[in-house]
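Quick heads-up: it's one chain on its own, the form predicted on its own, in structure tokens.
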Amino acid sequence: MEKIVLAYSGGLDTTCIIPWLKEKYGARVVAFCALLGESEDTEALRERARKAGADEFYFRDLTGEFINDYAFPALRAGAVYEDSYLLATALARPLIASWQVRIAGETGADAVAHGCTGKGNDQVRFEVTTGALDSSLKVLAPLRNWELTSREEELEYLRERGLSIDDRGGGKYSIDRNLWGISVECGELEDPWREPPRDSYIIVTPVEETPDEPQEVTLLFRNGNPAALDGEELEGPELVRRLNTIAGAHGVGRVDMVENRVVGIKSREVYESPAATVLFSALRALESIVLEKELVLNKRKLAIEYGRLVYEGKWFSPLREAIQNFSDTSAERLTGEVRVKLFKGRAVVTGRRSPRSAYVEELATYTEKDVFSHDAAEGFIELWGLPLRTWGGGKDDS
């Protein structure tokens, strides 16, 4: 190997597998970091991979891309993975595994890193993604197989080679984060009767320190993508940002879950995604008065194949792209607007429009407008039951 390209988060594990890939290949190291929303100082970024000795540093803000050409996809397709966790480090995953391969590409690299354990999820989507995008990259996991079993052996391994870097500090969690949400994991969170602790909140206000008074905000959408809050008109990841302050600050969005990672085992997480969960609750009560009923329950069957494609690393699959189109046609006409008030937690919808709904009043309403064949009734009933009367009358009674 001659040059390796990097996903380099600062933290310690990357930072420290700059000078192991160095030594044990002797190969040159790209470090490449993604900006996906958070803050970070570049500058000290850059001089921090430098001083672990890394040839080159690549950044790219990200924070655009990630937003509307995953995020929202994701939003227009229903994905949910078990019910709760709206996939935010799932679909930032495949978006920095891509860039890795792009930078390969343009540095002349011939192998990729990252700094995932062996036992999560995310080796699994950053491995399936390059392999998807180019199989003839090597891929290098560190973690898995090197001699380093601790925070304390990593930094005397780095101390030994004469590097000064001050330690971040672990922390009690391990936390990632991006603007659609964060992952909370480890700590007193594995133990799952135990109740997250004050200090594992980051974004979201526990419901017992909300407001005492309700917050209404109206979404606007145009084919399914969140085009305004509150009446103004706003790019993706502004209107993502401020709906993140905006609903934490009532406590809304904040999931605490044991799911099935890809590897087997089951794992006690905290997600907190305030904007993504009110988005998606706004995006089905606008599909509810917009989409014909046989198109609505298949979408929502699909929604819980792609939810699994994208948390197990086949965002680039055929299916997920497949299921893609499905759903992108089928919001070419989720335009309107849905008013939701935040409050102690909860997003309730209370509200919802469209130029395109197939709302009637006039067939819906039990008052004098009412212009619904009442007698047609019968005859529908008659038709529709059928193959169950048929069935229970050839029941054999002896």
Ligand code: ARG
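Under this definition, the rigid core comprises the largest set of C-alpha atoms superposing within 1.5 Å between the forms. Residue numbers count along the first chain shown, from 1. Note that the coordinates shown come from a computational prediction; the quantities given were computed from them, not determined experimentally. What changes on going to the form predicted in complex with the ligand:
- In a rigid-core overlay of the protein, Ala376 has its C-alpha displaced by under 2 Å between the two forms.
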Contents of the next structure:
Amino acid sequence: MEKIVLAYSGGLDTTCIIPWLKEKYGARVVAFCALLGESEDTEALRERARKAGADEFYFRDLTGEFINDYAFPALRAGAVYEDSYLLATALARPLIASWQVRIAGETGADAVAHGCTGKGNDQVRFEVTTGALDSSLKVLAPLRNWELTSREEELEYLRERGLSIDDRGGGKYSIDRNLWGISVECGELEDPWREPPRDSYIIVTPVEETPDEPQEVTLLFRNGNPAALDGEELEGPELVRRLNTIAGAHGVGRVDMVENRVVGIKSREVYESPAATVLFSALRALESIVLEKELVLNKRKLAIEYGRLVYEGKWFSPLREAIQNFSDTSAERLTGEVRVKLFKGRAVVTGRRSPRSAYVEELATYTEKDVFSHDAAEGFIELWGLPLRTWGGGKDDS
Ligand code: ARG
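Switching forms now, from the form predicted on its own to the form predicted in complex with the ligand, please provide the structure.
Below: every chain and molecule of the assembly, starting with the one above.
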């Protein structure tokens, strides 16, 4: 190993990894820090990495790429894991890993490293992505096999090397955060019977504390992509940022679930993704007036597969890409507006319209404007029910 590109967060684990890699392999370490919509003090990160011994430091603001090329495609596909998780963390990993691979190429590195533990999904996502993009790179996961077993030991390890860093992590929970959503786990949440404590709320307000007046937002979609909020055209990240604030204040977007991890463990997770939650409901409402019946049905089935692939680290896979193509083709007509009412933790669609709508009021109506062919219904039912009439026929054959 000559040079290693480390996915660096600035936290205690990845800071410790820098000297550890250098000592263990005698390699040069490139610390790579990705921004996914949260503000970061770049200079403080650079300084921290340098102090820990990083030979090079790379910083990339990937917020736009994350929202436009990962989050929105997953939205168009309707991807959800186990009915609830909107995949914010899972979508971020392949993006970060793809940039690690890229930077490895640019800096002539022969290995990449990450700070994930051996029990989670993130290690799988990082490593499967790296393998899919450049199988010649070695992947190192120090947390899986180093001798440091607690935060205290990690701090001591740094102290022995003359490095004292403020342990700004080490909170009650393990939190992963980006603009699409926040994942909260560990601590008191490990007891699935226990209600998530007040301090596990980050950008979503507990329903008990939300306003007593509802708020309505109007979303415009173009080809399945969010394009405007309340009549104002916005870039993806800005739209998501504003919608997070508005919906989060009404308690929308909290999920409390026990999920099945790739490695076989069941784990209790709390998620916050207010904007994504509203956008998912709104896009479904738009689909309901635009898409043809069979298309919706099959899109739903494929969305389950797509969600599972993303969760399991297979973003860069032929199946995910094929389902993406299917979803994107069906999303071509998804242009229109949806009105959503936010109130006490719920996002309720109150209106939808589209220039591509397939909803025909003259067919649906029960008034005199009706043009539906009632005679045809009679013949239709005659044939539709034929198999069941010949099967049972009302005869008692017991
Ligand atoms: N269980 C979620 C997932 O697999 C969240 C992982 C959160 N990661 C973290 N480092 N806290 O996507």
